[in-house]
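This document starts with one chain, in the form predicted alone, laid out as structure tokens.
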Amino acid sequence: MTHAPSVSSFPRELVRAIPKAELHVHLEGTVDAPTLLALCERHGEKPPADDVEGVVDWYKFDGFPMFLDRYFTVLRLLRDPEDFALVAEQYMRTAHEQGVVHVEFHSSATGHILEGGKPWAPIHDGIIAGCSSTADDTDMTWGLIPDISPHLPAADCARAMDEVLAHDLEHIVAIGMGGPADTWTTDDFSPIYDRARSFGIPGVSHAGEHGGADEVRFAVEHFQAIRIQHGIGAMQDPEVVQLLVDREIPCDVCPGSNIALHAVDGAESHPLPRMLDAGITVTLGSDDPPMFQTSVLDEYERAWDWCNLDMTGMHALAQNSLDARLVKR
């Protein structure tokens, strides 16, 4: 891609204009502040704040830690096929006010089952239907991707797992690890993924995010991954960023997500610009946007100011959105 200096301001207005696709966002992340006080209501719960106000304070952490802290916290409020409809159909509409024409939501499927003792068919179904309610209004498409917890044993997965592809497939367009990658060379995921593809699905990961360049190699050669969520750590290797670029890999990256959870040490750190140099397919996503006080159009305003692009690389960028998603009609 082409960097060129960038005029005085971001043209927020033109680049929400150019429809785009947004393909690394966590349904579960996208609970913004009234909606959490909303499920709170809903289930009896004592909220972590009175007001909207000290929910969005409450969303402000420090590390990922606290992170997780905040985020299973929404997990646990995550019960009813309702709950799961109401925030896919409200981040589909605030998606679409960004010029979003297609969304892939990542959800922590082998946490609800698991963890949350949930069974995963009123959890799609719910999701599908916020889905279903909001593209009849906009035209807006959809994708789901289920995601593996590596924290959890492998085995324990793959049965959750199998309880996810039993379901209705038809908007599964891939299955996900998320989470740290600690357990990727102890335990074996690789089985789950295996199963995924023999039903025509295929397969993504987290990588690359806290680690090194070795999770991304690792998720492209034992995941067959065919889209990477970060990977900025590719850039410690310039035989994975060639992996990279020769197989036509995606990386989703989130720059938001990655200055909140100190994955760099701050904007100048941060490796978009020689990801784009280097010829890696780039898409923006914004991760888990209220927690991290981000939107689809702030991380296009970190490309343009970071990387200096003008409006041709703002144009780039969404075709590369679109040019990677997993469903396209």
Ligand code: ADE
Second form
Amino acid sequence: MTHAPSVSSFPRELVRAIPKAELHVHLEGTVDAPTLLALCERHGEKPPADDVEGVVDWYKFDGFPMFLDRYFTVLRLLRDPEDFALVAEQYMRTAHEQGVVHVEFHSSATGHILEGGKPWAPIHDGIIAGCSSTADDTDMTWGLIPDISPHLPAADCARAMDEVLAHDLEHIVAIGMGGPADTWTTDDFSPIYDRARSFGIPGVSHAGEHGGADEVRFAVEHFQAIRIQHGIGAMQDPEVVQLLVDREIPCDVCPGSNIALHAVDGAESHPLPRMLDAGITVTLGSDDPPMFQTSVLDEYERAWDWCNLDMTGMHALAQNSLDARLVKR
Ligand code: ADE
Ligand code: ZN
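Write the structure block of the form predicted together with the ligand for the protein whose form predicted alone appears above.
Below: every chain and molecule of the assembly, starting with the one above.
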């Protein structure tokens, strides 16, 4: 699954120099192998493997359920504000090295609050501390997107999101939905989005990753999602494509993730070229980069290779990401 940059004509250094935003990355999914081992040590937990190579190997999945098992293992290891500050700062710096000037971190708020039994305030404050200290010397900006998870009862998610909304909203740019996804239209999560909007906070949502166009339509119509994470399933229905185009709803696409999690059969069948041709606003994200052995620049390289783009195309994708960012002004 490792990407093979050697056969690509991708002008990595030129693309690195383009200012860009990353709008689809999960804080919990940025924990690399050395950091995971350090977290285990810090908390006296047995690591899933003895060394970095072993953890890198453990980060290889045969599909979405196995990925979620790894993802939630990492989520459980993030406990203290210092843990959150460490990973936020570490990823901001990694992104900065790739020309990223703005990061929007999704964080699995309901995973921490409901499944981890952790209060939100120290988590939030740790993330903000890590982002702020990086911003001081990089001039980067950031936003935070607390996610609800559709495998949990909506009433519990509502309670958890109330806890989020009762804390500091300064850097919360949206709420989102992500996680185990096959039943997420069966419970009614719309009131949670309505409530966030009553605080002036819009909604975004994972949709059309493993599911189809109906999921994307549902997120737009019921959650009033102003951006969609992935959205590749929209291509199954021209009406949903038109909905995204007409309402100018960007899709934050993560091609490397889609390959790693078998959301598509392979690079040849990934709909990214068709999404661009259809006029959908696409931004590129790395989703859970060390878990998928990818990076922001690797995602631009995939777009370069798969869509036959030139530097104008690279600039257009970067500009999409800057235009779609949710910066509080
Ligand atoms: N959480 C982290 N990565 C995710 C993905 N690819 N899909 C849904 N939820 C996620
Ligand atoms: Zn995601």
